[in-house]
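As structure tokens, one chain now follows by itself in the form predicted alone.
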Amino acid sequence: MSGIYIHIPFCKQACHYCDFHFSTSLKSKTTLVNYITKEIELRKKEFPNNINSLYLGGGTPSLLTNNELSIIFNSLKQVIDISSLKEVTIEVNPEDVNREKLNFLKSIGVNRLSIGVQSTNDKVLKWMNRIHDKQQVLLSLKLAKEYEFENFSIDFIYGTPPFLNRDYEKEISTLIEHLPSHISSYHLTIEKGTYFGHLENKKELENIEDQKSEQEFLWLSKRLESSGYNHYEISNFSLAGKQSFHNSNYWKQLPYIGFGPGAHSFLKGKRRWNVSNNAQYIKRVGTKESYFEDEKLSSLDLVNETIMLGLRTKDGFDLDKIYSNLSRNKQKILNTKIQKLIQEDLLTLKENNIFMNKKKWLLSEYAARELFTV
């Protein structure tokens, strides 16, 4: 299977911790979408086999209008039979989901919506300088359900200081009641050049320790687990068959092609990523200028991948198809590595393949940097 992602970097207000490439000025929106369709007509022959899924993230994809939406979905279907995708989605933020814009989605092909909503606290939500609140948040959920998206996903966002004084039970007792069929949990990250990055480096802001981070994660993993969630990614929750086919096509570094500022790509063993400037884009694919990097990967950067993406799963990696990649020595060498993070119970070894110990899913990266070949 493969994937195709198409990131819109567009925000009507930026979120204190966010990182990814975006803009709050809207200006450049219809000119954006309009090349974003030059770039699929470009590499309209890069597109790979077998796809399942449809992405559109950013950014705030529901910021399009009907008509940027239908200009993007149209350059597609000159290449690919949306129809048959198993998967389409579209981040949606709460403020924006109404019914005109839920019907016109579901009659262009979406089937799944990822819903920003990242807390149910009015002071959560006003701290991370988000637009929506509480009962936005309620109103966008049941609105996926009256137009029966039964396929849609919320983000939850854990991890925050102590003076937020938040209840978790009663935020994802809410949450759970209108039935998501899968959630995505990550704990809060301090990024440079965000604004909690700029309160960081005037020590007004600080990550919270580490054992309140276990302590968290944990009691989410079990609360989630009881009410029927299968925990089968380090910050991702699904009920039954409900897993991401587009970020479980990461995960197994299958095949995977990006459009638009800031998307990456993954081919044929080789990594690319387009320019994250809205403008500098804009004029190179018009000009078909180069307007991305690439990086074709090695042997050893794919065993690498494949141990840091299999920590991050439940499923782990399969130690036959790693020893497969490597010398005789390197596998000795790996080996050893495997058998002291088994005794420092990090890693756990079952029918040949390797997993995470569940307690200790927060180290996957420590542990993959302790496994890489060099």
Second form
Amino acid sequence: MSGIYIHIPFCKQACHYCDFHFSTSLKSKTTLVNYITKEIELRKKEFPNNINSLYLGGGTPSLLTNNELSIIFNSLKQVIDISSLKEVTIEVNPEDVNREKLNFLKSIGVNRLSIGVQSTNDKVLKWMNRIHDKQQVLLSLKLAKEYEFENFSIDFIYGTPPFLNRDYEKEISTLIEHLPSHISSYHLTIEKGTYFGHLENKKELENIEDQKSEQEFLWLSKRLESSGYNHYEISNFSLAGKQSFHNSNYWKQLPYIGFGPGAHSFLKGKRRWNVSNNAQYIKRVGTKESYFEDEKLSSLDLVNETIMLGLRTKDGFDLDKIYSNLSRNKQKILNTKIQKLIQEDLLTLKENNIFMNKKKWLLSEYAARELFTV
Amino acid sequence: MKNIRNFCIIAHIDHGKSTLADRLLQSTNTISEREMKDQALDDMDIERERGITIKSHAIQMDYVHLGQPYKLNLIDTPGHVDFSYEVSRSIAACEGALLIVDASQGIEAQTISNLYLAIENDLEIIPILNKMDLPGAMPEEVTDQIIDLIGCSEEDVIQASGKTGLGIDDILERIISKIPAPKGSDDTPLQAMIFDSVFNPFRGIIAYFRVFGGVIKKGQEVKFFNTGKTYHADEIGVLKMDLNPKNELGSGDVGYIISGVKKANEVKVGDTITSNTNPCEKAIKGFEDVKPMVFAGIYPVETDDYEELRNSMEKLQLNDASLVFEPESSAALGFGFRCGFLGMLHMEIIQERLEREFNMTVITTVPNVSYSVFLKKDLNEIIVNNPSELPEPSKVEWIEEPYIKAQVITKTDYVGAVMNLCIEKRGELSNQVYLTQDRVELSFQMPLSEIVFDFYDRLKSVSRGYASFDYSPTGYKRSDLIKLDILLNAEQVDALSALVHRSNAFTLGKKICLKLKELIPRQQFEIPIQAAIGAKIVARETIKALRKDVTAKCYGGDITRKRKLLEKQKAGKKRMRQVGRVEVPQEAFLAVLKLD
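With the form predicted alone done, generate the form predicted in complex with its partner chain in the same format.
Below is the entire complex, every chain and molecule, led by the chain shown above.
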């Protein structure tokens, strides 16, 4: 299986936590959309086989007009049959969801929404500089249901500072009342270069204590699992059969092709990334100058990726698959490390699969570093 | 001999000594455009990168002036206080010195002490105002400083720029007209002074010398006066960009000798070379056996690398006779070496060279000075170079520690701050001289150990960089010293122990604990850090347990960056040493050097 990703690098305003690539100047939106189709045209022959997912992310793809969306979808139709894809997702902000929009999205073949909810607490939403409020969240969820998007996912942020006084039980129960098929629940990360990063530098904001993070993480996991959600990746939950195909492809190291400024691709063992500057992207795609960089992965790079990504998922990684790519000596070293982490109660080895124990899941990068082969 | 000129350069770090030397080499065609690279005389990468000179170098330039051919011997010297003995020998090998002062910076402490040394040795001083091309150059002001200092006239100060080549011809002309030709005679017994040596893996030790009297010939039997050893002069010659063999060198010449010496410590800087059959009566005065001033343990990060570390240190010692070491063991770190260094920069350089040239990752423990401990029983004196070897306090009558005379030159604005710092460091002001209206030289009597502990960085910060520093040892004094121990996870870590003055112990203990808390990464369990004097805990900090080590998202665009970050972090972890259950990074062992 494989996927297509399209990056729409525009937002009406910057959220205080976000370090993704986007611009708040919407002037060049249509131009950029045209250059994305130019890139699609240029890379027609690079599309991977067995595509099962198309994903429009951002930025804020729901800022695109119907016309702009049509331009992109028509261009893709020259290469693939969109109606045959299992999953066609678009990220939307609650304030952009209305009947007319949903109608149109359905008509062009979108079958899954990822709604940027983040919280149902107005104080929290405001603190993060989100545009929408609780009312708009509830309306968007209602409409998603009404328009029979059998698949819709919501993004949620926890791990926020204690002064916000959040009632997670209240927020979560409000949300799951609408039966989203999927929930991505992210711990707040204070990133450099964001407004929150700036506050951190000024010592006006700090990460919450580890113990608190762990407590909230475990609470969310338990709460959502008791409502029938499967906690299948550190930050992702789904109802039965509703795991995100698109994101699962990433974690399984399956191929994907990405279009737009800053978009990444993974094709034929090579990872590549487009220039993440809108003006540069437009200029270079236009003149066919190099607008991307790429890197061929060594077999050890691939092994380390498998470990890093596998430990983020509930199923972990297949030890035999890893061993088959390692020398005797490296197998031995890895095995010792695995035994050590099993003793530290971080890992479980079951039927040749290595996975993180739920209680210590938040230490998965620590574990990955330990297991990395150099 | 009347056409030889021997000179050295006195300059502060960054005042442009090496660049100016490069220009002299180019103007005299000693080096071609093709061979030219910056800091041509500095062989080691570490010298080029840091812009410092560690070893002395010598080079002969040919120059024709008014139809007469001249041999100009430039002896390039290290600029740091750690190497002041080497500098003193280089100065003793010359008749003149170029005093290079950065026109935008003015005179610094290091320059003054070396200048005094040159004046004591009756060297002719040629003052040069360098970096005249900089917009911040203050020629009038700095010229006044120079005039005040050496009593020359305004016209004597040459305005120059190593960058643009301004003044280079003037300098060459002045070297010939001002610096006296060497004295001495070819007819007296051979008397030549070694001012440095280098190790060559194929030829053994190459010693650099200056002939003061007599003639040295290829193939003759020579004797090194102070070590008493005799050698066969396999090859002698002069130093151009390469070795340039000759059959004989006479009085006043500067050259090299290769005589089959394999060990650097047989060739002592300042020693006299003479003829074995017709020796001179006296050695050239000024010879000293350099003693290490600062001691620290050096341990391999991986215990298995002990033998390899020994090999590397032995090789390094071939090139650097001032490095001394002997095996020691630590409860926390296993087997390693107690090493003696000339000073803190020397210590840093050795650590860096071990990593660069031998690929050895090492842990350096808290440095200390050499203490004299007098025992109660018989008032016997024992030398302690490692705090963990200090006898039980109940058995000690008193302890003495080395003192120095410290000289700081700073702007008047910072006198208060510098004084406060030095007094805090147990210094006593002994002199205060205004060099110019806004530059002051302060002299202190201070314990050397206080310089070892985070002195340079603090001096720099309290003076906003406008202070320079120099010191010379003045002997031992009795002090009220106690041993401060550090406990990690309730286990004492001997490599972190230090001898400190009783009055500082509490504050220092607190600061060290705080610094270690900052440097030791969180681990899966809580780690108490304690400072103790004997059984008494005087400070405590706690490193909280690690419960979260993961980012929220890892999608298509995050994978490569994340993998690389984790790989980099893993590589960094290689520099950690397991002490009990706690993993301690390399730099934590030197934490006390950089306290806030």
